[in-house]
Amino acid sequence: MVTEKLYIVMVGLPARGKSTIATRLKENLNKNHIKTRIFNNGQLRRQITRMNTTTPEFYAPDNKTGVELRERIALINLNRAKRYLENNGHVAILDATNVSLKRRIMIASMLKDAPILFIECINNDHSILEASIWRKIMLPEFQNLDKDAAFESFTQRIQYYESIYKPLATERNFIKLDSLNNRILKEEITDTIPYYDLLRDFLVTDTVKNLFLIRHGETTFNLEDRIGGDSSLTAKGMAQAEALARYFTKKKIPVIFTSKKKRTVQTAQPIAAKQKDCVIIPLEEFNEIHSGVCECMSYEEIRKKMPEVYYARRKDKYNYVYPGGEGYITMKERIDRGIKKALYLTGGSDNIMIIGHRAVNRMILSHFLYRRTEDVPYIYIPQDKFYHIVATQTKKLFQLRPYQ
């Protein structure tokens, strides 16, 4: 039987990601027979104060009387995770900025029954934070400012907990997390920890509990048999939307990742449609192979004017880098960059949908299902069926599914 305590802060500025790796560890956790609750401080403030929490001046170091209730808030959490370990609690998750020390030493001293593991999540990516943040401010706490002005409130928010944000140093015991590639930065580890294995493994790996993954639909490219440029979907594409958007009409799908090409975004909007508060998301990295001199010609134009192009890419499809343009070995980073952003935007949602290209969808699935490099760019992506993908520490799915 599992008797071992824990108690696992999170530190960090807002929208960060501590809230979906505190969501994600209890869920890792609990399936592993160790009993974990979360106590977030920003739920609780939500819950016991009628406070317009949402003018960043509250968050102000100086302003006292915010102070006093984030700080009240805080004990509260802290009483309420050191009652749950006294029970039959094994991990509590204290989810907050936790950003100054003062706070951290205050933490410390309260909690001293049970060894404590700070994790402090470090994101820079100015175009992720960005929409992060659009993220944050549909929560229904800011549904009475525009979304500029929410915007404005937000950022300013994380500019107050900047001024007092002392990162991770001093402390027993800590981990520094890359949150958006799920890379440990530094980590210092005094004390046992229990559960550290199970805790660093699953820090460190990509997890989708459903990922919806669609090819576009028909093109007038693909009639032609032509690849790359920007066409748009034929009357069969706008009939293949609309058949993916009955389809899903039964699933909930916050979020709809595309490439910036337009016959992605024609296939989400009519999803996106029957969906209820369903955001279209474009992303360059999930922009189709650009096939640079070849660009936009038919694989019959290629091989009659350019034979030479034609058949050192079928000698070698993966690592043939078309002349001025790319290849699927080079696609990785820029693949691999855009799974990690979709993930962490997404952050605890249960499904996930992306609206890709071919050879696009193919190192998608690469990312997640192992196949000897020189395989991938001949996994089959057809525009009538979408691969339903689940990625965690425990269970591997790979369905390819019929959606008419």
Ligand code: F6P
The other form holds:
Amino acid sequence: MVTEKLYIVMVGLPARGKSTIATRLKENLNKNHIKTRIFNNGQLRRQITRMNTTTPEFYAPDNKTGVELRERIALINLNRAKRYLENNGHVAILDATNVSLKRRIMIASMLKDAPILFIECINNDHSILEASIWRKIMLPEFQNLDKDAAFESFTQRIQYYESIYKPLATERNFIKLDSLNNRILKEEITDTIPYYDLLRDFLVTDTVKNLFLIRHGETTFNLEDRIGGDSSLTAKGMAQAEALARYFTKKKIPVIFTSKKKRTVQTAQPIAAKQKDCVIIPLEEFNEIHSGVCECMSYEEIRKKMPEVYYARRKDKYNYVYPGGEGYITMKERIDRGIKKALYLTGGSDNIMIIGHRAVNRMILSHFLYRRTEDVPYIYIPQDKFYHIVATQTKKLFQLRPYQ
Ligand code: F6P
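The structure above corresponds to the form predicted on its own; please provide the structure of the form predicted in complex with this ligand.
Let us now look at the entire complex, which starts with that chain.
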């Protein structure tokens, strides 16, 4: 019988992945029969106030009305969390920025009935933050602003929070987490924290609930057996994209990641068009292997014109790097970055989709499914089937499925 109680208090600037981590903790704890609930200040603010809270000034530390309202919301959630633990809850997660020392002192003074574990989410990767802000401003609360104004407004909001930000240092129990790489940067634990080992494991494990990994449809280059380039889909490729679109109407796909190449975006477009709210995010991390001096050539041409390249690659495909281009080995870093970006930006969504290329999809598969490196460049990546991947604490699934 589990009886121990715990408060988890999230800390971090906006768009640092706090809610994603909070949701991951909640879902995993609940699966382990540890009753957990999230108390999110932003959500409560949107529920209880009709005030326009998208203007950055609302978050200015010297805006009395804004500060008062946000403190009132924080108090409501603190009281709700307390009541939850007094009743039958085990873990209450307070999800808010909580970046000022003043706020954290207030929290510690109010929550004395159970230990508090502070978790600070840190991510200073500029390109991911930018993409994350673009995702945030798709929330209904920004609908009254045009995209650039909304971006500006959110960036200014972050700056206001930065001006009062005091990283965790003196709190009794805390973890500083690199929330992009799921890595613990620092931990200080003074009290006995229930479920600590479990929580620690959830924090560092990359989870993906349903990843649909698709290769773009047939292209004109595929027909000619040419590699690289930026060719378009053929009529058959378009029909494959339409078939995928029909197949996935049964599922909710909020985001599709593609490369920056036409063929992946053209495959994504019909799928997104058949979904209710779906955005396409092209990432250059998912661009196909760059074959340097061999770009746009066919394998036959390479064999005839550059036999040394052709045979050296055949001998050791994983480690071979095209002159002036890439190899599987040198793609690894960017593909891993792309996966991290995608997981971060989808914030624990149930379904995510990546439309990539042959070599790219092999590398993505090998990220989740251990394969010997020498076998990776030979993984089967067809155009008439997709991979369904699940990688959570309790389930691992890899399925190659037809869509038509
Ligand atoms: O032929 C399609 C393609 O995606 C090329 O653009 C790329 O160079 C190649 O597949 C990667 O496959 P392999 O590593 O087997 O040559």
